[in-house]
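This document starts with one chain, in the form predicted alone, laid out as structure tokens.
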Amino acid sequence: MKPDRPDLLVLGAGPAGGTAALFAARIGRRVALLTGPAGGSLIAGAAEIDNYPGLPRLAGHDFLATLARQCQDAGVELAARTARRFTVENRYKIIEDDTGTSWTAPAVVIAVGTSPLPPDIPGLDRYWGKGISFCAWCDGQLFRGRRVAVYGGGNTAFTSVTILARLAAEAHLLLPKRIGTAFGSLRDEVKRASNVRIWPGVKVEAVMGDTALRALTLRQDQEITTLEVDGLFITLGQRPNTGFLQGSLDLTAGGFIRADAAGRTDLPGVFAAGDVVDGSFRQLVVACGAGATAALSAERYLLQQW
């Protein structure tokens, strides 16, 4: 059931609007939050977290469903809605989800995080989680001693490959095109690295292996080889899922909200945080800090402007 007007809408229920509810609801406000799509948040394929400080090793769909009853248990009404249009009406905030419903408040924070550009490649959807990761950062300890391999040549995919070249027994940067996009130090890093041999000009065919990834089949030239590793991880850029913010907010070229360290867009009243924020930080720790600081941002904002 929809509730009358709440003080606060959060759009997203990752780690960044899970937080920004559960620190809005826990200080009295009457919080909405639309989950969005299931499984939607990146960290719902984290087969396990174990940077988080202070939490022990679980998966991201566990950690997820955790959040999701704290914020229960703290008053937030939660409804599997996905926002699809955003317009404002004397100040007040209003969102029309997938099924028509408007929904009314006079702030609203923005988690609706991104979603990864995927290579088209067989197999692929079998392996997520069991192998094949977007994030170095979160899971490359997970890989330490092994066989991995990066696929993209920008900056992400270079960076990615110097931390998973520290902790792995060896890594295959694979380069879609001849030569990679990233900053020159970057470059010049991986090649002084002895455990990593680059890949350019190289398309991932398929993926193969049981109950977990074995091994790539690389197409280079004309030439197919068999890469055996235990890691794959996907470095080919992210879309921000803004596409029903077009025209409302201020954006980048790219789709990324602009928003201040204090999560404040161009609207007052308009909070955003997370992975959709440009130039975030995308890791679990940051996304959660930054809704709590848009939930303490938009209580602020209400005490003084309503």
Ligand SMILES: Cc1cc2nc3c(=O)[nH]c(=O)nc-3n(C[C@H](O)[C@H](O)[C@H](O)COP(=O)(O)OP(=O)(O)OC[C@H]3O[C@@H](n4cnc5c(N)ncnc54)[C@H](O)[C@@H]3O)c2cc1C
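Residue numbers count along the first chain shown, from 1. Just so you know, these numbers come straight off a predicted model, no measurement behind them. Under this definition, the rigid core comprises the largest set of C-alpha atoms superposing within 1.5 Å between the forms. What changes on going to the form predicted in complex with the ligand:
- Core-aligned CA deviation for Ala169 between these two forms: 2 Å or greater.
- Superposition of the core reveals a Cα shift of less than 2 Å for Arg84 between these two forms.
Switching conditions: you have the form predicted alone, so give me the form predicted in complex with the ligand.
Partners and other molecules have been left off, which leaves just the chain.
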């Protein structure tokens, strides 16, 4: 149900948006939460979360279901809608959703997250969760003593392969370009690991397996190689879900939202939290903390400026 006049609109029902909505509702605000596409939160892909303090070994979808229930119990109105347009009129923030309905409130928290950049590799869809993952922190443990590859060349790729080298028997770093773009210290650490092989300028052309991933076809210059692995971690970057904000908010060239430590954007009454914020550490506990911060900043704004 659409509340007549929410005090706060929250976009995104991931850890950041869910926490923002919960905090605002718990201090007596009327909150409407537009959840976005079903399964849109990255944490839904975590088979087991084991780095959230106080909540050991929790599946990502259980975390989200519990958070949604907490929001409902606190009086948040959850709507399965996706924001398509954002405007400001007479200081009111107006969101048009995917059904054409407009939502208006004096303040908004934008927590729409990111989507991993999937490479165009034939067969990839068959092995998500069966050897292929976006997250070494989350799924690295599954490959203890086995063979893994990381596809990417930035800080996340180098950090991932460092983590995996400690767990796996052998780790391969597949650099899409001739050199990696990670910080020097991360590159040095990878060079020191005795069980990491670096493949410069390589393209993953295909993935193969049966009930799980078994091998990759690699192209390096004109040479084709079959690399047998049990795991492939794809770290080719993230794309923020901010297409609908282009032109209305201060975004980086890559589309991430610029916000300060209190979650404030360049527009008064517009706050941002979680992975969608430029420079954010993309981790669950960080997203939850940022959501709470944005909600409390929004509360301060509503008290002082409305």
